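First, one chain by itself in structure tokens, the form predicted alone.
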Amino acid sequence: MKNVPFKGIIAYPITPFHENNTINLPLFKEMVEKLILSGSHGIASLGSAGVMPYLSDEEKEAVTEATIQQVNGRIPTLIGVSNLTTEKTIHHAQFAEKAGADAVMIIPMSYWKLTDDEIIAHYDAVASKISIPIMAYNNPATGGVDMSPALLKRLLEIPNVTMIKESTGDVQRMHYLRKELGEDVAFYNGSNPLALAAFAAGAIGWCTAAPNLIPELNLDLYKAIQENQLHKAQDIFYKQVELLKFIVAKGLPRAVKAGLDILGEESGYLRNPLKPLTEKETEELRKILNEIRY
């Protein structure tokens, strides 16, 4: 696989805020450091967990620089650069490349429903302006666009687009990519509850915010898969699956923040309009985490 800097567990930090709604960059750097020290194979900032659409251009650039400075070349960095317009996406992609990112991730955000040709042109325009690889991110729940397997196959014909992140929750799409494109395709799971099934389908990595709370279990699952220990992988996955379903159902920023609070770690504040989990939801999460730990 060419121009594919990521494999394994690619961890997503949340973006913590001060009470006045400004980004808490020192705490963000601490969170990134924790993910590195826990063994994550890559760091991906400005995704869904990092509430990228809620940030200004200046804030996105500050988070990009903070990520790359903190990682300091120890593991690969992936920066989300998506925007409604192609011009702004190019701007953020070029900024990330100049700052030292190893790759960028792009989801085709849409107000109007985009055609396949419009999506191809969007990615092609960004790819022509940068030299680092692009991960095409398919998540209709957050981006509003569902890229079909056939479209994803077309995207991989663009030289810089070397990776696909699939977050629809449809594992059959991963089987399609492997069947149609062979072992050279680099695709990643972005649907937490499908972690085991996605690895079985041939995913080379798992993009997830779960390492903020349970890094050992996430890494152990990947290790078991690499060692072809299916039964061990199943046992490890079943230990964490309830948490994985919970954090997706409740929203990654809310759920990860609540989990960090339960674990006694600083989590900062959420940016409005996001609000913390309810007491009932927090107690449900506490029960899930306690069952994992004991």
Second form
Protein chains: 4
Amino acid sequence: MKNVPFKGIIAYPITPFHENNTINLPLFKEMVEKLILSGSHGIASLGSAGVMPYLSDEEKEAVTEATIQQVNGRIPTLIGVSNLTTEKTIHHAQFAEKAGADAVMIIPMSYWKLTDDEIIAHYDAVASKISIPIMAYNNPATGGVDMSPALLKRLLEIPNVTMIKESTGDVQRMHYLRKELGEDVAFYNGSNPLALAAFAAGAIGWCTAAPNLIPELNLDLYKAIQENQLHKAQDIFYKQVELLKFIVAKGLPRAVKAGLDILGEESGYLRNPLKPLTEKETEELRKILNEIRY
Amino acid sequence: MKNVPFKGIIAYPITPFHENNTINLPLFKEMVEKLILSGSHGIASLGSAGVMPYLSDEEKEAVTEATIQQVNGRIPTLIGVSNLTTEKTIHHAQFAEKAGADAVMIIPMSYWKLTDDEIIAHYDAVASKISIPIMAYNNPATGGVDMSPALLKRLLEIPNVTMIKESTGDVQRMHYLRKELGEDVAFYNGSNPLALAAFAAGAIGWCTAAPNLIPELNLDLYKAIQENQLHKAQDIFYKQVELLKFIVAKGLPRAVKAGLDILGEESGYLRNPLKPLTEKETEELRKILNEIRY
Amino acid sequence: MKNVPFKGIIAYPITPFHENNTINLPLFKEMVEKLILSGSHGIASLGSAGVMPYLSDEEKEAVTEATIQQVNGRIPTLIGVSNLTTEKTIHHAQFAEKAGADAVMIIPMSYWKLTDDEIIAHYDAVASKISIPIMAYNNPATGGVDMSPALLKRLLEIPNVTMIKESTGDVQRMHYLRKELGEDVAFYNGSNPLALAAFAAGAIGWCTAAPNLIPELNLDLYKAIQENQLHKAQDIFYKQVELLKFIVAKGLPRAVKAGLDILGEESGYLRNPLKPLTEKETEELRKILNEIRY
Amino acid sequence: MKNVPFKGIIAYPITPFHENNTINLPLFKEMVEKLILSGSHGIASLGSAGVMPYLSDEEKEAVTEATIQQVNGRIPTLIGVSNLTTEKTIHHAQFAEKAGADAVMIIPMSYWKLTDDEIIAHYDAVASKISIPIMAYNNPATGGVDMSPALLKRLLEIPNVTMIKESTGDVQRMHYLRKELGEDVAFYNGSNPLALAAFAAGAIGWCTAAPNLIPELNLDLYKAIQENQLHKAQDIFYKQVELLKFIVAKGLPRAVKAGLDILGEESGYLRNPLKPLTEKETEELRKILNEIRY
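Write the structure block of the form predicted together with another copy of the chain for the protein whose form predicted alone appears above.
Shown next: the complete complex, the earlier chain at its head.
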């Protein structure tokens, strides 16, 4: 099998800010530490949960370094380096590699909808400039382009594109990936409410910000799947599905921050234009979290 | 639990025609017999696979009687009685009950998009005129209306609406049904390519025309799920997923007829405007079936 | 130019029922008479507004005869003859021709989504059995299939398919029809809220149930367009756009009936499962009609 | 009426690059000059056509200054200042005002889908920091969020939000804007293929990159509308509609560059990952341009 450093629960920290709009790096490191201590199998910084597109180049570099420093080799690290231009994507991918990341995650960000050939050339250009593996990430809702299964297949022909993260929310895409690309292809689920269906379909990992709030349930689901215990996995999944739907519906940074507030943990500030959940939304989340805990 | 006569594999026969455009009832009965002998847990006539909307009232009645006669109580029978008007729906539901059906299936057929209140009144009117249970069927692609989870919840308050068949192809609907309505609600999967995900989500049955072509694989999937063997279920599912996708993509009556032709079994004629698969489509199906068998 | 009997405002009567669920033919004839007297350029029975799919064969025939009798050659008549099966479509098309209709309207009704070839064969079979012209009708919302511009182009090669009614609500479809098929193709607008945009794009007629309620405004819009008075057409359009949107949003039969009630005219009963507008919806309609009249 | 500096044809230059990936400012100025000389009524830099999101802060500032310098007060200038974060949007809006822009254009760029309240707060924050008017721009395809008519209405309550640019491609949105917000609201069409329908609906301007290639046809359409010549406007529109569809389908920067190449004018380079049109696409464009010119 190709170079695939991840499996299981890949946890996504959010990026907390100070009130003055600068990143709260000490708090970020604490968040990463908590994710590691709770048992996550990997750490992925600068994803959607980490509001990567809202950060300056310098801020992205600071978060990258803080992540790798804090993880310190205990579990593998994945760094988001997506950018609208190819040049900038290469810059951040090279930075991540030098800083010690185990892999980078790239979504073909799209203002002008890219053609398949433009997407291939984009990944190719980045891949040729680094030696660590790339996780290609498909999420039309945030990236603006929906990579077809046929395109994903072409991407996997680039030697260091070794992993695919699917976030369309359509489990049939995963069937295609497994069926068409063979059991060897490493595909990851990025759609929280599909966690059970995706594992049932053969996903080898789950990319999720949920461990910021409910790490045990996330890890237990993976464990039940590993142990071939479908009925147990079903029970564990239904305990968390409301939370998974909620954090996706409200947006990960806003929802995770509110959840941390409810749990009595430090959460920092959001960066404008993102605002805290309304009181009503917070109440709904409190109810969901309460039902999970008792 | 409520009156729920079905679980497992509920098999949908197609309706074969003579060349002169009348129904080939002897062949229909043979098809039903084959489905029973192969181990199906229930028979559902006059569904989409059975081109119910293309039949006259008399033809629907003949198929209803032929089904119940042929099954002869060996397994439970489900009869499709949907109609654009409430009056006709009542007529066919009463006919099915008198003929000995165990339950009827009703989709809110929609030319003018019905409001939630119109749908409730429609089911209510039919339910009050029969005493056998009703399976409410949600399939926006063929019925023209997408019943929300909230509406389905309201429908289940009607005493003899005891079963829900979900065919939107969105596994999250099933999560909602299970989560919101409790473990007691009997929901069935009507989306063939979602068979594994639906069982993983807790569906108690699979409504499918696939047993006309690959009954063993359909039954084995259910058995693996029953035995809590997720990994085995996954293997069995991936053996059949291409066929499941194909018969949905090409339309059940056309695809099942072509499959029977390939398998060397009698298939009858389609009713216009439906036409046989093209040669190229048939070749594709032959390849899929060959891969399954060897 | 081909045989194109229609232009201007083609008015669609609804089909009123008695309380006992039979068609109120005398009232239907009165409705047709009012549409003629108000100046409509054509009458189209058994359309969506006339709940054609909810009627039995005998009822359709009765409405056909009543229409032609009442119109009595004063303006051209168009009869809807669409049916799921080709055989029944031929039956009703032949009946309409014998009864004296000037043209028939056919939408490719679709339970199982038809392929392009199936649609062509369907129209071809009907066209070969009648000698009056056919208006092909594209309305994915009610017919279940969206005929592409390329398919419409193929349809127009059938000699007596001479008119196209476009109801997708996408004005770009009309651009295509005009640009691709030439100025000679007769296309009609079937999307009420697009009336102005469609005339601006070159539609030669507007198929609409609105003249049941506001015939003068509908006719004045057409007149302004004929006279090349864009700014006047714009003013007239904005006077009626709220009503046009309302009757589409609520469904033509329900909305027209409620409007007639408000205007103090006889409206008959709806056929189940269709129900009268709620009180709140009726109030909204009353407000819209009041604003139009003062 | 509020402060509305624009009407008619508002022309969008592209941003050309040198082969070494830096902006070709002299060529950019030439392009702006050509747009002015051909008769455009306004110039809008740093729009989608100008690949604004692909530029660094410094590059945006350089383009802003180059635009205002070159236009030199001859016609009004509109500068795109949209950014994912509120802070950066304020920065660029203030820069544009100081540089002498007549107005700024802001689309609520959205990675995490913004709530209505977040969008209002975002505009409010920017509006309070500048004194020139703001054009609010709705384009779900590039911005990732679809502002409802109700939200646009709220936005217009902010004093210096005085203009709305609608690019959903749905002419009914424009009906709503005109009907609901009154004749005084200045709305602009940003969907090229809707140019005729939008003017018919009352749009007071057309924001378009088409004048880079066919300025006369664009200006003639506006003139015919001004003169109340619907039939003439129709003819002029149908002469250019194929080109309008093409440049939207292929993406404005790529299509305009290819068109300039065909017309024998200097076009510069695209910034990666954007690539030139394929040979086949270029051939298609050449054919469209040839048909327009002869």
